[in-house]
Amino acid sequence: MELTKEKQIDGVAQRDFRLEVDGQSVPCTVWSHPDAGPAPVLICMGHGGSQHKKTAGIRARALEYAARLGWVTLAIDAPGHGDRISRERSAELERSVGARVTGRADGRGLDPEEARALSSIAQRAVPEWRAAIDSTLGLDCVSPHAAVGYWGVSMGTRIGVPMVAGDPRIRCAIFGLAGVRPGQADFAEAARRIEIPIQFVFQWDDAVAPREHGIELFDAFGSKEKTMHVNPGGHMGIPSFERDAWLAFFQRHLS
């Protein structure tokens, strides 16, 4: 681990570090309360396509969890995202993905090329996430025996499902805005291996993840305790009140 930057935001410590995983330099960020002692809870947050580890929603919740509850939050940049590419390329990616998300109206979801690219990102990101969790549990701000939860929607679910399926440290997970496409037997099988509590958030009019694909993914989860929160609207329209449901879910299963 190489610590690259540290600062305080509203009384919360934000630490950036890098890991070397399979020959790749992986940028990571951890948020913690500097005076809370070793945190009993670690929340892992996976960003969506074209986003990055400090995207506004992730950072806002990480600051809240640290300030209010003394929890630690970990986020990393997925392959081809955030600090792993230039600012120009990041802005271009955000514009391109945003145009596709808001402009797609055919209801068929991702095209085959997009699906293959997402699968490749997930395959590379899973070992990176596991290494990042290993390193974070070795920091003084978090207990080595901390209860671990995962949150990630859209691309965060495509990466998170196989990662969570293979990591027994994770006690509960929040997924959403994703589904099982035809030909994704491996993804469905990973979901079947997940038996921890799951909360699944979904947009009923999502043209990126059509409803039948989302229902198939929810149905595939092997968890006895799983809940699907469905709201009207498109891919980018998750209501803000779902944030309260996410926090309540984590408190119920990790505190």
Given for the second form:
Protein chains: 2
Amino acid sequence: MELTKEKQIDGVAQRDFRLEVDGQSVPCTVWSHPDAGPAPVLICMGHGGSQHKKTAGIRARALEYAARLGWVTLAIDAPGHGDRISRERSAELERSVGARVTGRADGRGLDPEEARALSSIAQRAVPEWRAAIDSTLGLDCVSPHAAVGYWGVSMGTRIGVPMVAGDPRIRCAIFGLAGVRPGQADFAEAARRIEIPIQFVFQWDDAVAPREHGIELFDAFGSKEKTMHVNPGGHMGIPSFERDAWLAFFQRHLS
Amino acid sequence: MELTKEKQIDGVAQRDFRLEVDGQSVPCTVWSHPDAGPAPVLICMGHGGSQHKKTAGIRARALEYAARLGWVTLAIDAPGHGDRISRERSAELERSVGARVTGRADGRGLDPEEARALSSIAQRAVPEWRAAIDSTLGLDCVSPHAAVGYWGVSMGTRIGVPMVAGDPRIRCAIFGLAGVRPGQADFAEAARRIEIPIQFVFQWDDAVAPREHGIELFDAFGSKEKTMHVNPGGHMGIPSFERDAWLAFFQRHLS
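Structure of the form predicted in complex with another copy of the chain, please, following the form predicted alone?
Expanding to the full complex; the earlier chain stays at the top.
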């Protein structure tokens, strides 16, 4: 584990480091309250396709959780994202995919090639997440017995479901903007193995993840406590009040 | 308007009164903080079939809202419910219908006769609600310009949807445990006229209100902001955390 950069933002410590996992150098970021002592809660946040570990929504919540609650947040760049490609390519990717998804009005889901690419990214990302959580739980700013929660929608769900299914340290998870497509038996099987509390946020008019696929994923989760929040609108339109519902969910299960 | 009973419960004033509406004497209850001055928020709560205006869930929230927030809550007995029948008959009704709904595992919805009875109750209840809100907004404990919200699930939605559709004073509403059944074009039409923010709580395995009917009702609401909370389980199994989500919704829209 190699610390690459450290700075303070609004009184919160933001530390970048790199981890070697299976010959890959994985860029990670940890946000923490500098004076709060070992945090009792660690939140892992998985970004969406084309985004990166410090994408605006993740960074804003990580800063809020650290400043208000003393929680630590961990985010990592998925394969082929963020600092794992050039800065220019990353910015271009976020712009172009974001625009495509926002403008996608043709009612089709991901094409088979996109779906295969996501599946391959997820396979590589799972051991990277495991190593990043191991390392973070060894930092001074986090209790080694911290309660761990996961948040990740869209690609963050595609990666998060198999990751959470195989990691007993994670006590609750927020997923969303994703579904089970035909032929994704392994993905549905991973969802069935998950038994921790789940909050699942879903956009009712999402061309990337159609309703019936989202409902199939919600139904697949093996959890006794699972709740699905359905809102009108497309893939990029989660209403801002869901952010409050995410915090309430984490507080209920991790505090 | 005739005050029939007044008492204090845990520091909250509970006042029962009766209103004459279309030749019917309608029993109403208002909960308020005795020292907080005119309340800026009025919550109207509609009970479910077989229940009554002081049913446990309504009473507990009314006390909490008054004690913690200084809000006023109004509840009224629906036609054929609560103090509009004998005390013994009311208790028996709540027990027997509650048990039947809880135990209903045969997958069927309401039978046509039950559906017709609900429709007739709703028709009579709408003007009663209107009169009760008029009277409550004239009480000293409520500001005449109070922000008004509605909560009612199951029969409270069957009555609440046409009531809210026709009352511009109501700024947001929580519905649930109900759907649009075949032949209920008027009910769906009322839902389409509603444009205020809606939170819709729905049980995924509810034999009384099947999924497809619930989704049809959610889709019918004309509101730009509408959110559906889906949880596993039957008609009587709304998880307790939804109670927090109801308060958060009201605080967001009425405070």
